[in-house]
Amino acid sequence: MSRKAPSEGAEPPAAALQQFGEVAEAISATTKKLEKTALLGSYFKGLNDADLARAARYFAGHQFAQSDSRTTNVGGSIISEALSEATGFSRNDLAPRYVRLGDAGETAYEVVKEAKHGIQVPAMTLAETESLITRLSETRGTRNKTALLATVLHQASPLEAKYLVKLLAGDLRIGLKEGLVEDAVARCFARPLPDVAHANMLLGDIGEAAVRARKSDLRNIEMRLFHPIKFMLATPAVDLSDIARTMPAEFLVEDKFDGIRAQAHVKDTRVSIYSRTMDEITHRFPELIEPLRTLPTDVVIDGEIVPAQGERILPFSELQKRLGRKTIGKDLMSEVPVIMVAYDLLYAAGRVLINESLEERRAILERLVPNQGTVRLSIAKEFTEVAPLDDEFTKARGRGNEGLMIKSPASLYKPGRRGREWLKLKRAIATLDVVVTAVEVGHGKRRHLLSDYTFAVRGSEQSEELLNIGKAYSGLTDVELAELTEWFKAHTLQEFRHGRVRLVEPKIVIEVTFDRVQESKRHKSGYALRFPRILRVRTDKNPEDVDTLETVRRLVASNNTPSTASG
């Protein structure tokens, strides 16, 4: 799959959305990294700078730079209804081949192809792949983004429409993270990995990043502030001893906050807020802009949004009233309080501090932050010995909090990373994160509402394979359930019994809870969990968050003891 370089001083040909998708097909076909690496740095060779920056986001899985606020709003309904104008299959004959494929990509590639009767004219450059996207993240009305999209997808080539369908779905599925782009980029135009990676950072653009390691200028970038930087995460703590093997002689503890995770963006007048799924959510939390704006110096602060009255944490199920509305009003501010607690700072006054300690950022940011205000700094603790902890656990869940955190006064911040520098201790009950493949209509008051959930777990980190573990029927009110049937409704893949049971695009993400996990011949997880109940939905979370296989297999092996696996 290795394409030549072009001759020195030749500008090299116009790049083929064809052609990108062989080397997807290549890279999808191999499991080992290096491989993958190798394929993506021999095609990054042979690519004009602008096909370059284009590729390497592609790659990615994005659509527009990070540092791009623009979206192209297509979801799933639009991607079908487009397939099926373009082809001439029903969206009835469209939902039992995504079913079975697993895949939109996999089922606008076998549908193409059958419609061409197997003639493929690949036409389409990565410019021209570009310009679509635009045209799409302009064009308003679902209908004419339908429109627009259907007439691309009918003159596609089979391979052409199969990863244009991925890349507007947001995910290739052929085995490869951005950090794997990285890899690719740092070693096909050698240049440090670290390098690479932190430029990424700084630019929120792998596309720049991937172009400057070409021409050698990864050094004196400038912080871009306004994209989303990746979130450093925590491991859980088995338990007391294995934090007294991990951390130093001196460590601190902070409360772990039962909210969203926040990540806000401070320069001159201008305030942005993200959350863990990059997404921007400043409009959810009004009441935080102008604390964040009057902060005295630029600033990307790490921390967590709870609801609050006064002192007090409110339940998380009391935030959840805010989420997911496109308007906030006076009395839904004024019902439920919010307050954002900062615990890390990653830039101030012109510096990106990621390479400093924790100890050195906490220290710069008690300078920034009050202690108490709607934005308000968190209450860091030193120990030295894991005993006390017991005590200080029961206090944190007093004050309406999850648990703890425990952190390395070294530890550097390591976007997108689990380390053992920052160790979890949360509620001591089971839970897991899962993801909603399947719902059904309820029965008595519920017999209008898709109220039952199955759900599944990854098959492991890397795999992409969901597995059914279980199905669960509580937990959530009916206004939750009213907004999540409508929802669900338009992602639906294929109905059965009258539309009573469907199966629905995996993308919801909700916690539970449950007795204990047992093995069973009834899923493909070949486990299931014993009376589960729903917490809550994690609007925070996507659905590579959700837990393995080898959670699973871990609360097993322990005789299902109160675990700490999910976060």
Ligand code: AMP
Contents of the next structure:
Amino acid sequence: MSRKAPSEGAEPPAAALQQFGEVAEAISATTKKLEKTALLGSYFKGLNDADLARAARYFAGHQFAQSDSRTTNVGGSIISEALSEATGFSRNDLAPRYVRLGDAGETAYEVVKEAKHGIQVPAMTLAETESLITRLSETRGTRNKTALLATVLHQASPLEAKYLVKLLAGDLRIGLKEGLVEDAVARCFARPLPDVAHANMLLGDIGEAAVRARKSDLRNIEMRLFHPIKFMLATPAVDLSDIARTMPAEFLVEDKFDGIRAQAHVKDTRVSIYSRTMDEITHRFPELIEPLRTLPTDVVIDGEIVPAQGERILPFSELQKRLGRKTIGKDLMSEVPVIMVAYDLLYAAGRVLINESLEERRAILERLVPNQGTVRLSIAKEFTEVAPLDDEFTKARGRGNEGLMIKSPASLYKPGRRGREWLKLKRAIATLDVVVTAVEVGHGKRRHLLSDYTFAVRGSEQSEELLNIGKAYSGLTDVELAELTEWFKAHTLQEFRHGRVRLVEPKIVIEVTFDRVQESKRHKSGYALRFPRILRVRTDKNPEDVDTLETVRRLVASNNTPSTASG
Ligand code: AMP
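Would you mind generating the form predicted in complex with the named molecule now that we have the form predicted on its own?
Following is the full complex, with the preceding chain placed first.
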């Protein structure tokens, strides 16, 4: 092998977490992308394969490979408690620091540094970091997890503690997205970026992609079935002329189904269904298994699970009845039957199809999936003008669906991308997906529940900043509220007024509707929603998926006209 090793012939030594932290600090200190990738690249080059895989994953903000469904389930509350046990600072001492520093990792750095428990010599390796993460994922119960983490934090140096905590919190917040890690890998091992990105997508592991990049082994990667791939996303269309401007002369129009996005993997007799958050949800939909298993060939299908009675699509609220349940009995299955509507095909009969055009993918899909039944094809109609979309929108609503999806027939399947090759035309009222940042106890019947939510949009597609935009009294069911109240208590960042008001980890995504958006000094976003109402919890969405300030601005600019054909 011609690879340059740091010292002639010898395998590089085990990488230290301390050094990972130092590189991360340097990356955080510059805003220039080229500098960030250069720093990362020169670090990567000096690591052995196992550490390269770990470092690439950790820099991308993942605790495990993305295709690995394990999680540590360590939230802010375990982190605070463990930090408190490890350093002797009370949780009340920690809270104001968290607010001042705005980051759990920074807080950890500060308190470990100030703690008087002897010398903390950096000693942890990336391999030990990995085994800690694995043990945390295997340890049951908050107390046990807290004790394990506290022991490690007690011995950690301030910088080690900082990056351990950031990693466990799920985000390093050093201005590095997975795309930049791919870029760094491509540059430092002199491989084309698209090859690295493609390998990462197929493997579902930036770590292994990095090692293969070094070995020049990026081609001929087989699609790994039963490892979910990120979903391609759509951009909201402002109005019909926006569609006319964006789409080619001929474009495809489908109903926008209001259900759960799902990716079904089928090989031989095995079937798995994954959600948009990459969780396996097969057990929740037993009636889909047989129809998927009996498809004529191995496939990866992208589609939507919706409640339906025969041909009739039922409202999303019906599906909600099934979502909270652990076991799906016969009664529930007959009360709320579901179907899967297939609208895309990522793999069939040994062939990866994501780099084929939508037209080609659909042509194959149409041969494999029937027009009716429990797993059925979504109908795609070809349009050459936008004027008839008004009528089509109304018809889609009449069929029980949310609106329309408009797709460019030439579009490739771009995992994880929100492009303009897929546009969505939504419901007759404007809605925003937002993330809950603070909660408050309600009144009357709800005085024991955390039922009033303050929520935020993101500063921009690229930014991690969250900007509050409104506050709403929850329109959720009592069961949902009770469950969320527990969640918010376990994921509180800071309490005020004896726990009646809490800043919480920004993880819960909700869909809100409102009468209009207006400029306002009250919230950090500079806007406020008038009469917001919560429509539903979007368990299928992550905080990265919430709407941005840009969408809000566009709503204001279009005079608050919602993005529908009819509106
Ligand atoms: P939204 O959830 O509002 O961001 O809209 C995007 C979502 O629409 C996707 O993630 C899918 O779950 C859903 N969707 C419904 N019908 C379709 C369709 N025919 N093609 C693609 N996505 C669809």
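Everything quoted here is computed from the prediction, not taken from an experiment. Residue numbers count along the first chain shown, from 1.
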Task: Option at the hinge, rigid-body rotation between these two forms, list 488, 43, 467, 346 - done: 488
